[in-house]
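Read the single chain below, which is given as structure tokens and is the form predicted alone.
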Amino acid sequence: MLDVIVIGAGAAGLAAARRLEAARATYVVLEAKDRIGGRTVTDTATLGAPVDLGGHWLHSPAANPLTPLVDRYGFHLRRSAEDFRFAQDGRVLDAAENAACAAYIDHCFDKIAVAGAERVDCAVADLFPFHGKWHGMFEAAFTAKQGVTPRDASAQDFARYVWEGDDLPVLDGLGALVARHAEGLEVRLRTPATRVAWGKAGGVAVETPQGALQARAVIIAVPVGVLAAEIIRFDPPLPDWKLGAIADLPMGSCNKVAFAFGSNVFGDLADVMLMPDLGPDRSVELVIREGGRDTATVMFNGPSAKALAAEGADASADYALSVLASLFGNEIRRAAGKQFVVADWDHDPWIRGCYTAARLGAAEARARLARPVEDRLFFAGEATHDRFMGDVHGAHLSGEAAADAVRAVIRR
């Protein structure tokens, strides 16, 4: 019998496995996909340059446990933030307008923080009965951070999120960095967990299409969308308080399309994150010429992103090019060529969204999701972290915490 079975080889499951390996616990990681990484994966082949389909930036880099891995493994990190710019009416704002827009957005985020400190929970949108000139841009920026609109987000939950310092892009790919750190771990790919039997004495049995495995405990490190869809059956069923936590943490949407261009079609813009004003319900961000490469990654956020992804990869790519062309001219379409990379997390059956956002009045759901069930079922993932939710390092830290909790139990 194993000490631990880890279900899910995303950032959380891999961090748990690395911790268990260091402690010389016996374990195995079961992964449904044919690759590791979950929502943190780098495509290096399609465009001839690294493209992170999911997580890409090291947030709060001074406190981020992944930051030291950059130098350890010889990766490259941009050491300062990308220039954040805004566009409106088909043009990039000038310096004064950009500063005014950024200041208003910062003011709105500060107001959410004040509500959090006062333990006020309401929809984020309710904090703003009066809208300034740049309020549509704030709503789009908020949707980009949580994958849901301010109307659907808990102010208390968002106020607990911590970001300190600049967001630094991993130029070789954050997914590639996570994969490098996972080398040598015991992972079984194409092995989905279908049933977890945990109600009898003597441990936990996990059924897969390749047979059953037994362990003293299980760490469940799959996206909440997978749990909500009941792809994994639990016998006996999970308790009501755990099911309530899962229901209270729906997943938002953030999908991507990336292109490589035959020449520089962006003028003097480089290492820029650009947000065009397409209305508060159309949250789109453009990463332009990162690392000096002639590439662009278009990120779609919120409900409109999910609806667009449902139309298929070609529709997503065409819309992305139309956004780029509205700012940089139709030469964009000719220079883009036929190759592009699409990430659609909403319709991936093993993911089902980008990251979680607590329902109104359910800010405590993350603590409930993280709580073990009878010292047999342990939970990890970005959704379980109360300060770094939605982040790769939040998932990583939650995996380490779950592994430590399991070890404390099995040593008894």
Ligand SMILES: Cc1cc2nc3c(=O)[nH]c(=O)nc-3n(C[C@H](O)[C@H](O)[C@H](O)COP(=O)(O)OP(=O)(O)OC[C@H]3O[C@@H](n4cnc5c(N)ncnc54)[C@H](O)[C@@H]3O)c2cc1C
Contents of the next structure:
Amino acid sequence: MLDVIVIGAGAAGLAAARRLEAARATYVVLEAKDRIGGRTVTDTATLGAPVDLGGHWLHSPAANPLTPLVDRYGFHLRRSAEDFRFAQDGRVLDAAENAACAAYIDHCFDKIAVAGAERVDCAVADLFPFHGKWHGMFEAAFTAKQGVTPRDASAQDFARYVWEGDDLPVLDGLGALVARHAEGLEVRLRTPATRVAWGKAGGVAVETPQGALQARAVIIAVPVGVLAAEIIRFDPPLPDWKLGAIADLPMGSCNKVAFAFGSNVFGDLADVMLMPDLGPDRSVELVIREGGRDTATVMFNGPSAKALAAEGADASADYALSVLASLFGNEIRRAAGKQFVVADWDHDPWIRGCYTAARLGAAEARARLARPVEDRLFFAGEATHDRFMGDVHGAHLSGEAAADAVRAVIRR
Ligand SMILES: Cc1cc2nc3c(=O)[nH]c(=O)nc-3n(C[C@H](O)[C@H](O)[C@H](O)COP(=O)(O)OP(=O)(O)OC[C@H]3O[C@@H](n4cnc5c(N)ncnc54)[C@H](O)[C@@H]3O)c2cc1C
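Beyond the form predicted alone, can we have the form predicted in complex with this ligand?
Expanding to the full complex; the earlier chain stays at the top.
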């Protein structure tokens, strides 16, 4: 019998495995897909430049355990702050307007922090009865950050999120970095867990299409959307308090389309994150010429991103090009080669969204999701972290914490 079975080879499951390996515990990671990394994966083949389909930036870099890995593995980080620009009515704002818009957005995020400190829970939208000129931009920026609109977001949940310092992109791909750090770990690909039998004395049995495995404990590091869809059957069923936590943490939406251009089609814009004002329900961010490459990644956020993804890859690419054309002219359609990269996380059966946002009044759900069940079922993943929820480093730290908690139990 193994000490631990880890279900899910995303940042959380892989960090748990790394920790278990260092402690010489016996373990295996079961992964449903044919690759590791989960919501971190870098496509290097399609555009001739690395494109992160999921996580890309190191947030809160000073506190981020992945920051030191960049140098350790010879990767490259752009160490300067994101140059955040805004566009309205088809034009990029001038410097003074841009500064005013950025200041308004900062003010709104500060207001959420104040609500958090005062322990007020309400929809983020309710904190703003009056809308300034730039309020649409704040709503788009918020939706980009949490994957749900301010109407659907808990102020208390977001206020707990720690976001300090600059967002630094891993130029060779954050997905590639996570995969590099996982080299040598014991992972079984194409092996989905279908049933977890945890009620009997003597351990836990995990069933897969390739057979069953036994261990003293299990770390469940799959997305909450997978748990909510009951892709894994628990026998006996999970207790009501755990099912409640799963229901209280729905996943938002963030999808991407990336293009390469044969030359510079963006004028003097380079290493820019551009957010156009596309109306109340469209949150789109454009990552332009990152690292000096002639590429653009269009990020769609919130419910409209999910609806667009449902129309398919070609429709997503077409809409992404129309957003670029509205700002940079129709020439851009010809300049974009035939190849593009599309990431649709909503309709990926092993993921089912981008990251979790607690329901209104349910900010405590993250602690409930993280709490083990009878010292046998341990939970990890971005949704379980109390400060870095939604982020790769939150997932990573939660995996390490789950591994430490399991070891404390199995040593007894
Ligand atoms: C578009 C997008 C952009 C993002 N940008 C950033 C960013 O810039 N910076 C940042 O820090 N974070 C970002 N994030 C969030 C970050 O990627 C995630 O929070 C983090 O990677 C989640 O890691 P995880 O281990 O919790 O889950 P996952 O990475 O989802 O891993 C879970 C794994 O479980 C597997 N699985 C599911 N069901 C089963 C089963 N039954 N059996 C076995 N395996 C199963 C899945 O295939 C998956 O590999 C982004 C996410 C998205 C989608």
